[in-house]
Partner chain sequence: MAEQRVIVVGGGLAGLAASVRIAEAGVPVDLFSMCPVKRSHSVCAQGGINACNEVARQQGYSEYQHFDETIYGGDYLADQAPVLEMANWAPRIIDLLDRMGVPFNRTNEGRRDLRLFGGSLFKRTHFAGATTGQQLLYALDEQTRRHEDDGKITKYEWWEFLWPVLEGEGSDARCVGIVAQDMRTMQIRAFRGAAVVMATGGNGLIFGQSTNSVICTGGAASRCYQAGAWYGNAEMIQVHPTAIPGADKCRLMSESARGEGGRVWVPRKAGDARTPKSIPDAERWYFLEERYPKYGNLVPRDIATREIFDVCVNEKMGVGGGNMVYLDLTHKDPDYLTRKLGGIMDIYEKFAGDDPRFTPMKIFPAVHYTMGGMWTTYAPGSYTPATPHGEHKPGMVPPVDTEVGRGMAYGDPRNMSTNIPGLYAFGEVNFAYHGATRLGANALLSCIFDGLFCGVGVVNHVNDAGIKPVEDVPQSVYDAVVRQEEAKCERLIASAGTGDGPAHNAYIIGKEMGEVMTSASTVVKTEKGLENCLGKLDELRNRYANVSLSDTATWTNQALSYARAVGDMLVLAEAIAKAGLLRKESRGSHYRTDYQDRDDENFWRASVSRFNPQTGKADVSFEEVKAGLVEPRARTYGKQANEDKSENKQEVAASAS
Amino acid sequence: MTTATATPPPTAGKAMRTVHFRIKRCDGPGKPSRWESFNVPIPANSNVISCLQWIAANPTTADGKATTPVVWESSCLEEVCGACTMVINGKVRQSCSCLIDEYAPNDGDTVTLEPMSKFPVIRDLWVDRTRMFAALKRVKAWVPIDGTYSLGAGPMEGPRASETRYKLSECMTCGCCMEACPQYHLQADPAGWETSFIGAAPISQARLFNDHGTGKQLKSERLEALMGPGGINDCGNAQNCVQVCPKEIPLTESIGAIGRAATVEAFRRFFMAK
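The form predicted on its own, please: structure of the chain above, on its own.
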């Protein structure tokens, strides 16, 4: 969480203009939302985070009223951690890589910021993504190795498989694919997570570890989790996920691959039970 300790964007040697920020705010879980507007001086090359830092350091609305600093979440500021996801001008994306010169190029332009709608709001633009991490546990998104002692060299991997899995490994659990998915709905009660659609990101992570030479030891368990309620069959194939992924991960390919693997697994279990 970032608060008023943030510093305003640099201004030295850069032409300034003013951009109007319209921000959806909420004081806490279960509390009503409201809109507040801020006029922010913008130097060239500013991003949304630097503007939020300026607002945090100068918490006064456009009509001159003092307010509390806007709360958001961020960490790496280079599109790696996935923490700063929010809805900007109606589209979900990372705020650290959103440049104001592209989204609001003219003096007096408006930028609208909202929290993601598919996750419970903690405060303002900060949401609780715990459900996403619970989904990774659900599909056992890890390699089952005891790292307390050396097990020797691992299985060899060819360049094609390595290239595919590297791209899948870039997932940063940002939540963009969930926000854009029409099958993924706000589910604040953890009791409903096991039966609600799990989303594209954990499905793709299941593919990542199923294709790993050692990780595939848990392949059957991962597929079992994705063959039940809320799994692969609940995907509506809208393909919104792949369009908004900031890392351009082939999520629809992963969904198709897991769907095929689940079909093979179902046949295997059927004939093994004979």
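Now that you have shown the form predicted on its own, what about the form predicted together with its partner chain?
Shown next is a single chain and nothing more.
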């Protein structure tokens, strides 16, 4: 009995089928892209990551040439960290939750993997989403607490309000909403970030913190950042973002809420200025 392992063996008996992977590869910034294919055996419960792991251990292309392991980014493997986002069969999503039995149910089916196109490629499927984290600074996505000393509880909040904030707070900075957005463009140069369209996720984060009892202290600064170039006015309301968000965050609702708050803020400023 000591030989029993904590994981059951893969379903025995069934012959293992093969899925064909077409992967867009690139050796580094400024290098040309190329396609490589791999035939990957598919045990039960396979997903795109387990297939990439198999390729890493067996880096030989479908036509028998030795190659290098494919590079990709991942961490949690349960669709909660956002790291492994890529374009799979033309659609942006997390690769760890992409089950092969759903995406490629038959022997010999093809799965195509590409890096996201709105962020600079580091290597192969790994892209640099630093711009998304910079955007969180731009909208001051934090609660300005008085420090970490013991000062009692935070503001009381009803269950409805906390459930709304919880939903917004599930954003894992994955970038699907940017990849799908017609207004969001690749911008490799950090100097351009401040004036390019910021995308749906940080707008929704601004709403999250504006809705918090203490967070709202920075509301007018957040709105100011979103009223300038690259802010809320650049959104064309195409609603692609909300359709691809894996966490089903109500992005268009957030964009609407921030739009209205920005209008009120503009009026307020106009009359205060007089």
